[in-house]
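Here we start with a single chain on its own, the form predicted on its own, put down as C-alpha cells.
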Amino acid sequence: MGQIEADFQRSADTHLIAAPVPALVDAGIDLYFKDESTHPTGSLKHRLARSLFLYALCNGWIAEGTTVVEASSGSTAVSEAYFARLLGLPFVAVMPKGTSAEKLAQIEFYGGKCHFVERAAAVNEEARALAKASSGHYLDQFTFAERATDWRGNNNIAESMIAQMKHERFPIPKWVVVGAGTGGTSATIGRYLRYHRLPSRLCVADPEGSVYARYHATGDKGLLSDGSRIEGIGRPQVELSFVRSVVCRMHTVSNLESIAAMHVLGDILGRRVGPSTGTNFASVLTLATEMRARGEKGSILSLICDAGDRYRVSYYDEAWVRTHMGDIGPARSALLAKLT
C-alpha cells in the first residue's frame, strides 16, 4: 500500500487539452480531450491498474509471491505489470492473438509475461484458470473496474476533468464522452455526474463489433458477438462493471470512422493519437454537429486514451490498415466536413 501511494505521490495529473476547431468555436462549440496518455505507463488504464490493485490488497486477495493475472488486449495489462513489478510480484497478461507487437513489448518491459488465446471471448475463462492453477489472483478488470475506484471524488477522473474545465468559457460540458472496454470509467463518470448534480450528459461511444450499444438499447445482458477491432474498447459480451442506467447516450462508431477519426483528430493537435481516442472523436464530432444544428452552445470534453506511438505498424500502417479494415478516404471525407 506504501509503494502505491508513493508511486501515487510522484505523479503529477494529466493535462486537459483545447482542441479549437474554428468553425465550432465560432458557433460557441468548444471541444476538450483530457490527456491520459501523459501517465507513467501511456494510457487511461493507469488509473484502473492502480485501483485494482489497491482494491485487491484490501480485500487480501494479493499477498506477498502472488502470481497476479489478468485478461487484457494490452493497455491495462501493461499497467498493471508496472504495478506489479512495483510490489515484485509476478504478473501473467491474457489476451487474444493479434494485439499490437508495442503493447506486448511494453508488458514485457515491466517483467510481465503474454499468454495468448485464439478468441476474444475466451480470455476470462482462460485467465481465471491461469490464476486458479497457479494459486494466484485474477484482477478481473471486467467485474470489478466500476467498483474499484471511488466515484464520489478522491482524485478520480471526473473530479479532475470537471476541476480543470473551471475557467473555461462553458465550465461545465455539455456532454462527456467516453469509450467503453470494462466500463469502469462510464460508470464513474456517470456516477460522479449524478453524485454531484450536474446536468452534463454522458455519452459512450461503441466500436462496431461490440455488443454495448446494442445492450443499451435492449438491456439484454446474454448478447454476444464477434468483439470490437478497435484495441481497448467495445466487448464481445456485456461486462458487469458496464453499468448501463448511468449511460444517457450511446454511438456505434465503424472501424473506418474512428480510424478516420484519429487520423483527423491528430492533425488537430499535432500529435498522433490512438484509436480509441478516435472512436470517441467521431462521437464527439456527431454531438456537435447536432448542436451547432440546434444553435446550441457549450462544451463537450472527451479523452485521449493513449498515444498513436503503439500502433505504428497497425493502425498507423495504411497497407495494414487497407487489408484488415478497407479504405478510410470516405470517412475522413465524411469527418472533415463536420470541421468546417
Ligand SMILES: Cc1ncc(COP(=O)(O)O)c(C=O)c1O
Given for the second form:
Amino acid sequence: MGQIEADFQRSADTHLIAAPVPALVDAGIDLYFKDESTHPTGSLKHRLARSLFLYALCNGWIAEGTTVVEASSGSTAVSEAYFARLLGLPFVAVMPKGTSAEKLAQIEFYGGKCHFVERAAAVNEEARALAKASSGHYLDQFTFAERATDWRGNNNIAESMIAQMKHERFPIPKWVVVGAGTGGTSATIGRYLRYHRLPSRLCVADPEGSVYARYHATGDKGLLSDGSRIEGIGRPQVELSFVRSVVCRMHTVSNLESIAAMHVLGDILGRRVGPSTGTNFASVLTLATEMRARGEKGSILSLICDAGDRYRVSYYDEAWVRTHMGDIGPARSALLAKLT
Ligand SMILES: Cc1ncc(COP(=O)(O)O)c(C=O)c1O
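Alt. form predicted in complex with this ligand, vs. the form predicted on its own above:
So here's everything in the complex, that chain up top.
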C-alpha cells in the first residue's frame, strides 16, 4: 500500500486542454479534453490500474509473490505491468493476436509477459485459467472496473475535470463524452454527475461493431457481435462494468469517422491522439452541431485517452488504414464541415 501511495504522491494530475474551434466558440460552444495520455503509463488506464491493485490488496487477493494476470487490449496491461513492477510481482497480460507492437513493447518494458489468444472473446476465460494454474490473481478489469473506482470523489477523473472547469465561461458542461471498453470510466463519471446533482449529461461514443449501443437500447445482456476495430473501446459482449443506467445517450461512430476525427483533432491540438479519442471527438462534434442548430450554448467535455505514437504502424499508417478500414476522405470532409 505504501508503495502505491508514494507513487501517487509523486504523480501530478493530468491537464484539461481547451480545444478552441473558432466557429463553435462564436456560437457559444466550448470544447475541452482531459489529457489522460500524460499519465506515467500513457493512458486513462493508469487510474484504473492503481484502483484495481488497491482493491485486490485490500481484499487480501494479492500477497507477496502473487502472479497477477489480466485480460486486456493493451492500455490496461501497460499500466498494470507498471504497478506490478512497483510491487515486485510477476505480471501476465492476455490479449488478442494483432495487438499493436508498441503496446507489447511497453508491457515488456515494465517486466510484464504477453500471452496471446486467437479470438478476442476468449481473453477473459484464458486469463482466469492462467491465474488458477499459477495460484495467482486475475485482476479482471471487465468485472471490477466499476467497483474498484471511487465514484463519489477521491480525485477520480470526474472530480478532477469538473474542478478544472471552474474558471471557464461554462464551468458546468452540457455534455461529457467518453468511450467504453470495460465501462469503468463512463460508470464513474455517470455516477459522479448524479451524486453531485450536476445537470451535465453523459454520452458514450461507441464504435461500429460494438454491442454497447444495442445493449443500451434493448437491455439484452446476451448480445454478441464481432467486436470493435478501435483499440480499447467497444466490446463483442456486454461487460459487467458497463452501467447502462447512468448513460443518457449512446452515439455510434463508424471506423472511418473515428480515424478521420483522430486526424482532425490532432491538427487542432498540434499533436497526435489515439483512435478511441477520435471516436470521442466525432461524437463531440455531433453534439456540438445539434446544440448549434438549437442555438444552445455551453461546454462539452471529453477525453484524450492515449497518445497517437502508440499507433504509428496501424491507425497512423495510411496504407494500413486504406487496407483495413478504407478511404477516410469523405468522413474527414464531413467532420471539417462541422468546424466551420
Ligand atoms: C485507449 C482507450 N480508450 C478508452 C478506453 C475505455 O475505457 P474504459 O475501460 O474505462 O471504458 C480504453 C479501455 O481500455 C482504452 O484502452
